[in-house]
Each structure stands twice: as C-alpha cells, then as structure tokens.
Amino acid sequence: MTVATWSAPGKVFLFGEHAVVYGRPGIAMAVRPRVFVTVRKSRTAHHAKSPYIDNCFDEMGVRGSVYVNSQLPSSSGLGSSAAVTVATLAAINDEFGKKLQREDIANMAFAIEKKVQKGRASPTDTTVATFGGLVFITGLARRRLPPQNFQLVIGNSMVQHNTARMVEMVAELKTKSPEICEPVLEAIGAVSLSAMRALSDPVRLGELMNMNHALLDVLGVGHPQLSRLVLASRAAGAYGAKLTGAGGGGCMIAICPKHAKSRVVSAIEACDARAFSTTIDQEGVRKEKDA
C-alpha cells in the first residue's frame, strides 16, 4: 500500500499586511515550521475536521485518507491554512500520479482558500508555501526576491483571531473615514519599498517594522498583548518588531542580532506567551520520505 507524504511550510508577513488587499506593495517570508500532510488512496471518502482539507480531494476528483502533523499554531497569522492546502494537493498529485506542476497547486490552493474563506484569501499565503523563500508583493504580482539570513523571532500572543474579521474592520474604516485610511495604506506601502531597499541591513529594518507596527495599530488591528510582545522584544535587545498576519492577536516577529535570540524568546515568554527562533525556508513545499 503506498502512502505520500509532502510538507510545505509556514509564512511570515515581513512588510504590509493589510495595505497589499488594496494593491499596495509588501514582503512576506517562508519560515522554518512545517505542516506535513499523508495521503493514501482509500474507496471510501475520509472526511477531514477541515474544509481546507475536503476542498482538495473534490477539487482533485479522488478518495482517499489524510493524516496532518502541523507544527504551526493555528488561526495565529503563520499562514498554517494555506500550508495545510498546499501539502495536501501536493501529496494528492503524487499519490494519485496527477502530473500538476507547482503553478498549478498554488493556484488551486488559491482557489480553495479563496472559496473557504469567503472570497477574502490573499494569494500570498498559498505562493508563499508553494515556492519558500522571500517573496515582494505588488497587485497581483509575486516575486522572488534573492535569500536574506534573517534573524527572526516568532511570539505567538496566544489569542486566537479572525482575519475575516480584521479584513472586513479595515474596509470598514476605509469607507468610514477614507481621508485617514488611504493615507497609512500608502504609508505602509511605502515602509515595504523601503524595506526592499534594505534587505540587507537588519537595524534599518528593525526601524521600518516599528513603523509598521505603529501604523497598523492606526488601522485599529492591534491587540494589547501583541503590544506587549512587541514592546517586551524591542526592550530585550530586538532591532524592532511587529505583529505578523491580519492582527487582532495571533504572532508578532521580532528581528534581532543573533546573540539576542534567546534573551528575546526569554522576554516574550515572561508576558505568558510562546515563542521560538526561526529563519527564511527556502524550500517550498517537499516531498518527504514515506513512512
């Protein structure tokens, strides 16, 4: 009996979070935890707890049995949905020999988050985990960008969030009060084209995170405990840091030299959080050796 096995990893939104639904540039990041997902042919359709998860095997035509091992948290902004998809349309193509390319997965994967999530999915999240490494947003355009060998914290604020819901609070605010809503999109977008300009100088970017944190604090999806990891990492040595994803809780990153790592995971978890060091994942998603 075979079985295929595929893993794709997580992401983290480096720059612009919320302004790239409004055609604003950003930078979003593989990360190193993965989820892995088995596949193995079965008559009878197994239902998975996840509409991500039975979305693949309709769109894909065929039956089988699913087995998941995330070492992402979920509903916490580090894309985990669309790596889920991703791995599971991955390991559906080579169980069932369907000859999809890569492209293909990622716009199918797309799709189903799109579907699911009620037509509010960014195609970041699911190209992200198709292809790894550091990816530049504009429009509808992606771009692979050379590697940079960031130092990166992740705290995760441990307060489940709805991004449906934060999207839906920043169009909100836009048609509430445009005069100030299209001004700190446009500032965000200009903290990403900045950035771009500084990939490699990781104080700059320290300081362009803290601008963009402060800015999407302006737009109402901050949370009083990722102020807290935020303001506890920068304290502890961190060269600036973030929220990471829609906000409203869920993670926020960190960046920092590498012999502040420790000290920063140590402050983030003093304010009842969890946190761990991680850096760019190259690889997309990956066939992993069948059990």
Ligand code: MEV
The other form holds:
Amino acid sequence: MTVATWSAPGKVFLFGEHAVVYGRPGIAMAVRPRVFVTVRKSRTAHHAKSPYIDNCFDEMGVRGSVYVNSQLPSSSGLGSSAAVTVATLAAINDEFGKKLQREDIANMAFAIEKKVQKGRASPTDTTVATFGGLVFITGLARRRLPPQNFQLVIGNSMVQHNTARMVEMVAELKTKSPEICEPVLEAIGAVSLSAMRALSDPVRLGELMNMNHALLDVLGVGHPQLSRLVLASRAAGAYGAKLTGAGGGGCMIAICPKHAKSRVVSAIEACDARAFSTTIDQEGVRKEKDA
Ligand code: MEV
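Hand over the structure of the form predicted together with the ligand; the form predicted on its own is what we had up.
Expanding to the full complex; the earlier chain stays at the top.
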C-alpha cells in the first residue's frame, strides 16, 4: 500500500501582518519547525475534523485518510493552518498522481485559506509554506528575497486566538474609524518598505519591529501578555520585538544579537510563556522519505 508524506515549514511575519490583507506590503519568513502530513488512498475519510483538510480533498476531488504530525503549535500565528493545507495538497497530488505544480498548490491553498477565513486572507502564509525562504508580499504579488541569517527568538504567549476573528476585528475597526485605521495600515506598509531597505541591518530592523508592534496595538490586535513578552525581550537585549501573525494571543518574535538569544529565551520563559530560537528555513513544501 502506498502513502505519501510531505512537509511544509511554519512562518513568521517579520513585518506587515493585517496590512497585507488590504494590499499593503509585508515581509514573512519560513521557519522551523515543519508540519508533516501523510495521505493514504481510502474510500472513507479518516482525519481530524479540519475545514482546511476537508477542503483540500474536496478541491482535489478525491477521498483518503490523513495523518498530521506537527511540532508547530496550532492557532499560534506561526502559519500552521497554511502549512497543513499546503502539505496536504502536495501529499494528495503525489498519492493520487495529479499533476499539479508548486504554483498551483500555492494558489489552491490560498483559495482554501480564503474560504475558511471568510474571504479575508493574504497569500502570505500559503506562499511561505509552499516556497520557503524570505518573501515580500504586496497585494497578490509575491517575491522571494535573498535569504538572511536573522537571529530570531519566537515566544508563544500560550493565549489562544482565532485568526479569522482577529482579521474580522480589524475590518470592523476600519469600517468604524477609517480616518484612524487607514493611516495606520499605510504606516505599517511604510515600515515594511523601510525594512526592505535595511535587510542587512538588524539594529534598524529591531527599531522597525518596535514601531510595527505599536501600530498593531493601535489596530486592537495586541494582548497584554504579548506586550509583556515584547518588553521582556527588549530588556534582555533584543534589538527589537513585535507580535507576529494575527495577534490577540499567539506568538511574538524578537530579533537579537546572537549572544543575547539565550537570555531573551529565558526572559520570555520567565513570563509564563514558551520560547525557542530559530532561523530561516529555505525549503518550502517537500516530499519526505516514506516510512
Ligand atoms: C495571519 O498570520 C496574518 C494576517 O495578516 C492574515 C493574513 O495575512 O492572511 C492577520
């Protein structure tokens, strides 16, 4: 009996979450850990009830069973739903001999994310999960950037959040107070563009992350625990820190001098949170050896 196992990386938004949903530029990066998905042909579906996985099978027009093995915490802002969707599509493609290219998988995964998130999503997470590396997003255009060896610490607040809900909250705020919200989204876009000019300058990137965090707070997607972790990281020697992903809980990132990384990890953990250090994962979705 055949099985197909594929994996896809997680992602962090370095700059521009939420603003990208409104066509502003953003920068995201693939990170470890990865999500592993095994698909097997079968007449009856055997998998955890997930709207993402259900949609993958519907879109591909097949039925099968799925086993997901993820070290990436779900609902934490690290793109686990996109990684699961992309790896599931790639595994179905392989197992059922469909002839989709990577680009098709990225597009189909984006359409699924958009459907599950009720029409509001950027192609960021699905692009990063498919192609890996460092990616610049603006509107529907996406471009891979030369890899950078950023020294990052990721802090997980362990506060549950819901991406679709956070995206909806920003949409509501935008309707209620467009005169405040629009300039803030514009400013976040300007932060991403400034970061594009400073990719080899971690000190400047840290400053820009701090600004980005404050702007996200204005949009109402902050959380006291995220701000606590951000402040603790800065005090422990990070160049800068911000929430990453949808906010309202989930994760934050800190860009650090290499020698300060373990201090930053300890500072975050001292705030009742989990932390790990990471760097770029250059590889997108890939086939794993069959067991
Ligand atoms: C979620 O990781 C990032 C958001 O910008 C939504 C999206 O880009 O689809 C909030």
